[in-house]
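Next up: just one chain, as structure tokens, the form predicted on its own.
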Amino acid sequence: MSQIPSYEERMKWFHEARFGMFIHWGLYAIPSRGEWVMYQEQIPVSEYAELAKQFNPSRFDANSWVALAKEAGMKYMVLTTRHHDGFCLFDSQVSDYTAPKTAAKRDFVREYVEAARAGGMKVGFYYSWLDWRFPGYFDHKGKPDSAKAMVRQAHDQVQELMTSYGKIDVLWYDGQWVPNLEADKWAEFWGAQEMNAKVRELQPHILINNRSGLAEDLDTPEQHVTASEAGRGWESCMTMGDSCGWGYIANNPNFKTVPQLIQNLVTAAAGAGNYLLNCGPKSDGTIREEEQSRLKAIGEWMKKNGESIYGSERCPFGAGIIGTATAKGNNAYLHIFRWPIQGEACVVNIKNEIKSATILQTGRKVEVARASNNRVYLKGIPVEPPHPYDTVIKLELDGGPEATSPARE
């Protein structure tokens, strides 16, 4: 048995990455009403299963997904290997309800893994504990045999995922909730402690999220950016469109803007957390233009400003009303979302000596002047923001960032 590295060792790449791609894709892309369509519309199991006869994505190309993620500045990917509907994108030996055994005749998980590795991306697997096809999920007391069969399937399939595809970097559980069962009993219901111990035996370097009823390695705030306590790994997962749909929704006009998405990424990085941004590909395997264009725009910003995100640390002082701040080593990065128009910006409570200040977008040096009440003025900055959404000013300090107490004279 391989020795499990320390938490800090296993988390090192994750903290460096800060930005990843979530992909929700499966049979639900065909009706194009989101990944919960089977449950929400009460589609019978047998009727929904007919979709597997149609699921044969002619334009699926995992390499194009990876290329898009890289262009966005992302460092890892997490794919739904199986969602709550029970349909597997991988070649499970304990189910016939899989892409390789139905119309597609392809193991999409294998293609994804190979493309991600070839592109230098870390590999994550999403797997849902629950399966709506089992009556025992909805009535675990009245139908205990069905419930046990569902749990057994989950254990078998997670083990398949951990043994059939080489090194896996993240196991992203979901669907751990059980109807009519208290949350503190979910882990026992699923046998999560036993399963996760087996996962770590098979994949000693893996990171496991907190959706098995156990805390494990990572917190997963959903549709909001909320930092965990210092020292704890966390990752905000979020859709680009409405929060009701992670899978493809054909008419979804309420997409977040590029400024919103960049601010979410920066806010996560400022809390020493990650941003896992979702795409919901169409049934043919392609990613819609609305998602592609946003990711490419973020990527353009990351080309100039990525050093303020990758490996980011919490900064003890902020940027006040104009934005926020990240840190790394002896550098602080002021993220200015709301550019001041007077040709200068004010930040407060910086204890360090500031050796230099540079606008990352242009490389232009900025004059630094101290004033009363712990104020620092950055003078001679352009009247118009060098980047329309987030201009980053890098402060080179005389040591790790330190803050003073607020002055109130």
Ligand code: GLC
Second form
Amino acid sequence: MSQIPSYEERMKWFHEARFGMFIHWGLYAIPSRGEWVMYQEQIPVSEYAELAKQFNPSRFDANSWVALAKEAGMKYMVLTTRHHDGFCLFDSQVSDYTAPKTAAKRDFVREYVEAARAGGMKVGFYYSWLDWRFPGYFDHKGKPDSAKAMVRQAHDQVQELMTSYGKIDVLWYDGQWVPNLEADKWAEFWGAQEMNAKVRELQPHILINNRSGLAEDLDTPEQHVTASEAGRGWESCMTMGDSCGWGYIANNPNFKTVPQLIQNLVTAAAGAGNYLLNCGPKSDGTIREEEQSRLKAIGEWMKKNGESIYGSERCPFGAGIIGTATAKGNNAYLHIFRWPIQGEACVVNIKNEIKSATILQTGRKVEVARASNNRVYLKGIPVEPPHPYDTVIKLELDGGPEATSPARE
Ligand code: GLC
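Right, the form predicted on its own is done; let's see the coordinates for the form predicted together with this ligand.
Expanding to the full complex; the earlier chain stays at the top.
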């Protein structure tokens, strides 16, 4: 049996990566009212299943998804291999409700895996435990056989995913909640202990999220950026549009702005966590313009400022009202979201000697002056922010960043 590497070893690439692409894609892209449409509109199973006869994404090209993720500066991807509707994008031997066995006749998971690997992306699989097609899901006490069959299916399919597609880097479970069952019984209901042990036997390097009823490796704050305690891996997942839908919603005018998205990514990195930003491709397989343009703009920023994000650590001092800070080794990175207009910026409580200060966007050096009460002034900075949304000033220090306590005279 293969050896499971330590938590730190398994988490290494994930901490380096910091930024990933989530993809919610399936039959629900056709009605385009989000991935919960079947449940919310109470569409009968057989009626919803008709969509599988239409789902034939003529313009799907996994390489173009990978190219976009790369352009954004992302290092990994997580695809919905099967969402709550039960439709598999992969070739399952235990279900006929799959893309390869219906109109598309293609294993999209295989195409995705191959493209992601070729593009140097780490590969994640989203998989929903629950499947709305099983009456036993809604009434596990009254319909135990159906509930059992659903659990069996999950075990079989996760095993398929872990054996048929080579090395998988992240198993992103979801849909672990069970109606009329207390949260502390979910893991037992799904047989998560047994399943996850099997997964680790098959994929010793894998990271498993906390949505099987067990904590496993990663916390998954949803639609907000909230750090876990130091030492614990976490990843904030978020939609670009309204928070109610991850799958394609045709008219969804309330998209987050590029500065909001950059600030979210930076805030995650400042807490030593990751940002998994979602795309909901259309039913033809293409990614909408609103998502593409935002990802490209983030990528432009990442090209100059990525070193403040990849492999980031927590910085013991912040940047006050003007922004926040990340750290790495002997460097601190001040992320200035709200650029001061006076030609100088003030940060406080830096204990280290500052060897140099550089604006990453332009490479320009900045003068550093100390003042009383542990103040540091970065002088002679341009009046116009070198980057409109987040200008990063890299401080090269004499050691790992350390903070003083506030001083007041
Ligand atoms: C929720 C939703 C689901 C979405 C997921 C992403 O659990 O049920 O639709 O896939 O969040 O985190």
